[in-house]
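A lone chain, given as structure tokens: the form predicted alone.
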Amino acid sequence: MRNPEQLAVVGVTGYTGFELARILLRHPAVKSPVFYVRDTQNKNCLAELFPQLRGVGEAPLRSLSLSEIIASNAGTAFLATPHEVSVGLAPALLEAGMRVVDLSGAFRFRSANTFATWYKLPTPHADWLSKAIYGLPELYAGEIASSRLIANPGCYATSVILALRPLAEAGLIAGGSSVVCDCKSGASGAGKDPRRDLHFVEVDENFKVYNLFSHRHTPEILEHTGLPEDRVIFSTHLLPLARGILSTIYVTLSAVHSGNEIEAIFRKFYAGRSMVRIWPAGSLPELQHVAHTNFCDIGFCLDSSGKRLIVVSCLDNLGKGAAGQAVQNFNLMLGIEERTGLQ
């Protein structure tokens, strides 16, 4: 009987990998965490690989073999890998009878079209679309604790989605009207694999925009918003820092209110909902009150009409857009509060 407390990563490599391997080192519930790489660089041990990991990171590192991850005892796999990769193994592993919590975009639409058209990619895996759960613990917390396939969200998808979903399940936003959805992020959403446009020299003192029109996360926000796609204007731009995500998001409002009034409408959404901390009517959150933390911090300024709202929205694009919203996630489907190994 597999172990669902008893790991095997895979993918460790990049950012976001090493992120998830940094907090699962640590998490009190994880026992026997096995690494698997592609290539182990002739390493056994991941803290040979992460000399920065040396006394918490003495876990076995493993070449990928996907008939050892299934002979092994493990009950949940997780899976920092490439679309593609993810879309190969995953249905391998839920059928040996494990839970797979995936990183990748491979499992976050219904719908085999949407991702073959916003990925580009064949579409292998679409008879587990439908049984995969989005994995956005403030809005499926449920779902996600009785399902054995999570969709670990996009990053810039969380920062948005959470802003916008309080406003739009409230009505309180005007019909026909637009929502501009203009978000920064660091050069580590970018991810590991060397290009030349994120080269340090390129990065460094530059602020640029890209992917208008055709970023991958707008599908997702489009789903988990209720919003069509000819009212949502999103725009991407590449900071020049390590992590971090700031979306500023402008929006009408169908009626008149005041700053108290949408302060109580975000917080009574997200009561209870630790990992999401609402400001005051009127102050804004920055990265650095979010950096290396699983938090996403949400504040507001409401114009003198009390109709014209300017949503901030500030998170780690690698702690709560990527690694540490898998470990919540893994958390929800243990049964152990959610927030255990992210404080």
Second form
There are 4 protein chains.
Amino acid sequence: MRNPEQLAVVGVTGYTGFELARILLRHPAVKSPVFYVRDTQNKNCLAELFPQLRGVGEAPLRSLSLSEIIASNAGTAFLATPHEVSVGLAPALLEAGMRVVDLSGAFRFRSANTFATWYKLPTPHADWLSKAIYGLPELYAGEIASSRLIANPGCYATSVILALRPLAEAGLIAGGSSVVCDCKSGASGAGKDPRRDLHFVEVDENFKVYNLFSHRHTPEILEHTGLPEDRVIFSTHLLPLARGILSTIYVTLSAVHSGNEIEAIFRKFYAGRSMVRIWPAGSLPELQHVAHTNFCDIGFCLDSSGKRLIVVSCLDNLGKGAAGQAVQNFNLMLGIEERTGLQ
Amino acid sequence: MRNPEQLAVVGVTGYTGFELARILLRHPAVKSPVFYVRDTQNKNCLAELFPQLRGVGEAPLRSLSLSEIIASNAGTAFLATPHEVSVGLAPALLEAGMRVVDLSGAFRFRSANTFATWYKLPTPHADWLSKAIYGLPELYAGEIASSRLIANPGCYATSVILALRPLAEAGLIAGGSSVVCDCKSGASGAGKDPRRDLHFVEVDENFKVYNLFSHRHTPEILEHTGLPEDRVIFSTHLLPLARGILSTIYVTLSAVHSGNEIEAIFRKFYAGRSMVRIWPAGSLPELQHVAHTNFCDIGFCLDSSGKRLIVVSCLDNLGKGAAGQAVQNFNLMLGIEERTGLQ
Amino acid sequence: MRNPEQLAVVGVTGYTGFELARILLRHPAVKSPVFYVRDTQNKNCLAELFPQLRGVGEAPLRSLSLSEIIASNAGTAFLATPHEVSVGLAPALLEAGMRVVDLSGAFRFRSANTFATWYKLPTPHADWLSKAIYGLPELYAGEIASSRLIANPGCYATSVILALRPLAEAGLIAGGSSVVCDCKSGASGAGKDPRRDLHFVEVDENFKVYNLFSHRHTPEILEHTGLPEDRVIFSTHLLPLARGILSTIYVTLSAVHSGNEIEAIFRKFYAGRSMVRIWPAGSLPELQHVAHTNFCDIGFCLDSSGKRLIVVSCLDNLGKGAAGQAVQNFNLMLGIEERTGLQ
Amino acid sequence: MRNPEQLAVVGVTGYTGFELARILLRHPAVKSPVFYVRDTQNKNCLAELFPQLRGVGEAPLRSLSLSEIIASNAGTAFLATPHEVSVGLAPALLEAGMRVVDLSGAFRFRSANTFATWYKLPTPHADWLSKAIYGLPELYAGEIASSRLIANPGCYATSVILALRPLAEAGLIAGGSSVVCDCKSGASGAGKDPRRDLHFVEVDENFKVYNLFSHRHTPEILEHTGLPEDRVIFSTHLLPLARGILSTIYVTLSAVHSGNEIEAIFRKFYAGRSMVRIWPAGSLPELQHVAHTNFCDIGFCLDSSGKRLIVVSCLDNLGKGAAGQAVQNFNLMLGIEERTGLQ
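Here we have the form predicted alone; I need the corresponding form predicted together with a further copy of the same chain.
Every component of the complex follows; first up is the chain already shown.
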């Protein structure tokens, strides 16, 4: 019998997977999670593989085996696997009756074409794409609660969409104007694999732009803000710090507004959503305010003309940008308070 | 008799002044520099005040005294003093027959009004303002060579103007379009005075926006790019590193261009100017490439439409953004190679 | 009526006080904490003063007033105040029937002389000194549970004492030999007040020794390891990071031992104490393993002679080194599981 | 005809080799250096491979070829190659009439056994070992000047030997006492190859011990301080910064001394040696003081008994700890001022 609170957590060796493990280990509604990795190095328990989890992570560790996961009672699977692995794994688990929260990009797009274009991989499971829900709880809580397949959003995309969607829905973005999204992320967002450009000495006391006009989070931003491609410029930068994304977003307003009006629009949009915090007009969030949390903090500054708006959106790329948001989605699927285990 | 190679260097306790001292101590054309600080703490030599200069900085240290500087033979004074000090000091030294390179904002604007508006201080020496030359050698080398008062540019302004001026002069910026300048600086740019928000723990693993729509370098950017205020958005961010400014600048082009055309425009503009390095189309500079140098590195990326351009401009805020540029200006005033002492 | 679970938390503007607030805000046994600071800046709630606590810290904020605290129902007071404030505050609160956990150095020594010698302040409350318990739960859990005044240990002292006490009690330290304790701490341990030497640029990419032969944690180490002053050398260094202490401790053993024997001695000493984690012979803890936790991790390495031992002890200076340990003490006073609220 | 000022510089892709290239490119006595790397990636000039050297490093780049180097006129070769490469390369170049400065560990020991024991490699060229001079200019300037093969010392070894040798020669170290050398290094010392434990996220905000009782610099320290193995404890730690080594060294003195006496001993030993700077009694060097320099700064603190001494030794591991020292050796071989090109 599948129990939704009983978990299979797949892929915990990367930074996202490890953060996910840390959150789930102290989540009050989680029952007997089993952790799966490609190579257990002959360890039987999570704390043997990650000694810093001793006293906290005495949970079973297994070699990744689809048949073993299916044979277990687990009702929900978290996949912190690369998209090329998730593409095959998720459908098999769904067909075996499990719910799946996938943290990769594999199921984020309704159109198989979009995935193929940006990820350079064929995605044969077009039927599952249509059933997958984009797991941004502040926008799609209802659909998430009744879905069996959640595509957890990209970290940059979460930061930008949460900042722009309220403005777009309220018709505040001047028609024809470009929106510039200048985004900066800490190095844990680049993954854990050893790479020359992620060596400490290459990142420390450095700052750089990367993936201009080609970042894979672009189509998510377009799809969920409703803005056309030629009106969004999205850039990504690497910060010399471990965790966090700060996006500085430049918007031309369709009409003159006051700071209070802008604040009211954001507050109304996120009323009742505890994980997005709107900063009062005149104050701005910083990365430290959200590190190690599941919050997305949004502040803004309006120029004296009342038409040029800068929105600042901050989150922890491993928290609200990945593992925390995955758990928030899981909570919604379970029908429990969305903050559970996230404070 | 005043000797232009004989120097009075005023204000070497801040980060900019200290960097200036370091460069001048090994500058081959500098003769017997004397260093002045507000409080010598009873030390007679620079290396006594800064023990890390032992073996390098055995140069005389004096209490700041206008009459003593005037009584010396020094032909050139560098002022690394706050603008409220420079406002009074520079004219007195000029009238005594010295040349002055002022690193503050006091003499950067032709209009006394601009200074008063942005710096909240009256500036009674309007006559000197008209004689001061904005010390950006790549734009004004001729005027600098024949001037006696150089207003050394702001660090952010240098970074942005060098990136935009070639495009503006070539008429490449679409009429009516906004130019977004998203700039990020290391913490040495904020000065050395102890401040709660510059405590290590507040900056480390943090990133934030500051001074939106109110940064004092704004009027320099407008004046030297020729763009009107309502078409430039300039934002500043604090990076968790010591040195460097990277500006990401978003430009809508007036017509479709190729990367090679853009590169050619930059190369032509900076032909013969060794301190600005243009990166080949498709490659981009990083902060580490310019740290501890006097280079400003400029790269760019054009989207597939050929109309949206992102320019990346990097420099060391203490080098090309302050002390290095001051020495480059000094070299031009002396009539020697502008790189002297800067490599 | 005083209720021990009802709290007055005094001094939450420093790093330690803020960490304490964060822990207590989610502590399941804490009832209606009230936070006191010297200057509320006209704010009524913690989250107004610290916007990053919005949604988490909607607890009352008050100006520090002894009479108001006494008039409240609070049964326990946490003092994250400087020792010169705690010296007066703690006795007044104790006499009003409250329990006190003091995080300063004011009550850490049985002898008023020791305090006066190291802290350069008279300590008139010698009677309270004799009643204060040194709040190191792994050594004095019983006394802590029945005490009304806890002197929370110094961060360095906690790190060193936990590493040495098991060896000292087991008679393993060679008679007459010196023990070298080379300790390194992150910058949050130096306090939050703006200081020139704690400016980001002074700490970043730097490392230095400080307070050689004069650090105030020295007498705590001597008193609780039982080693005489001339046999302990204790040095402190400033790391370019925010949180954590790693102590490298060099011990000459009184006889040849194997790694397994050393490990067994540590394990036996800390049996049943969940907040000290002993690393298996041949592995060593790192700072990241304990950051943001209340663990003290201890590992060691023995040379091939079996007589030279290096012990490595790691903790978070704001966690087990200060606020976390204060809460652990509070839990023991309440008679609840010592880990409550600390995971 | 071989010209000693004409150079072959082999292996410039690592951090040490790159620093060496940077120094040599502006060295006034160096004539037409040619740079050799394993893989030129079809580039013909150094600045093409390292774009940050544009305008500075327009020097020829070649694929490493022994015959090509031999066929050139180069009189001196710098080898910034791994020891297993240097073992073969150096003898071939020496036999072809060149001088060699080898930065690896291959020729640092007089005994082939020592090399084989610590480096786990056979070293067949025992005849060359006897001709190699350990390139620590402050100890062996005379031998260096007349040698054709210089074994450039290890970075940690340089830091420790320079601190201990004056004390050892003066008979100040108490007979039978242990000397503890607690050393901390920045991450550039660990090399540039991508490694999981050198990923930015693993080093940032972390600090750890490594290679206890097994570091390869141990035998250098023993050989050049003259202390027996059982009296030296040498530990190494990884700092979250790029450049620099700080060693904290604990010495028990053979007799009571004053700070002035200790300072005098150091000053006398290093009289006339400009690259070692002795700090006045009561002051201590920090890593920032030596970063990007070729200095080794030495300070100390004596306890009130006058018998316990802590020596603090700082250098830049890429400067005096590697590339800078290699150039200092080269200068001595050329017979020019040892500081040439190093300021």
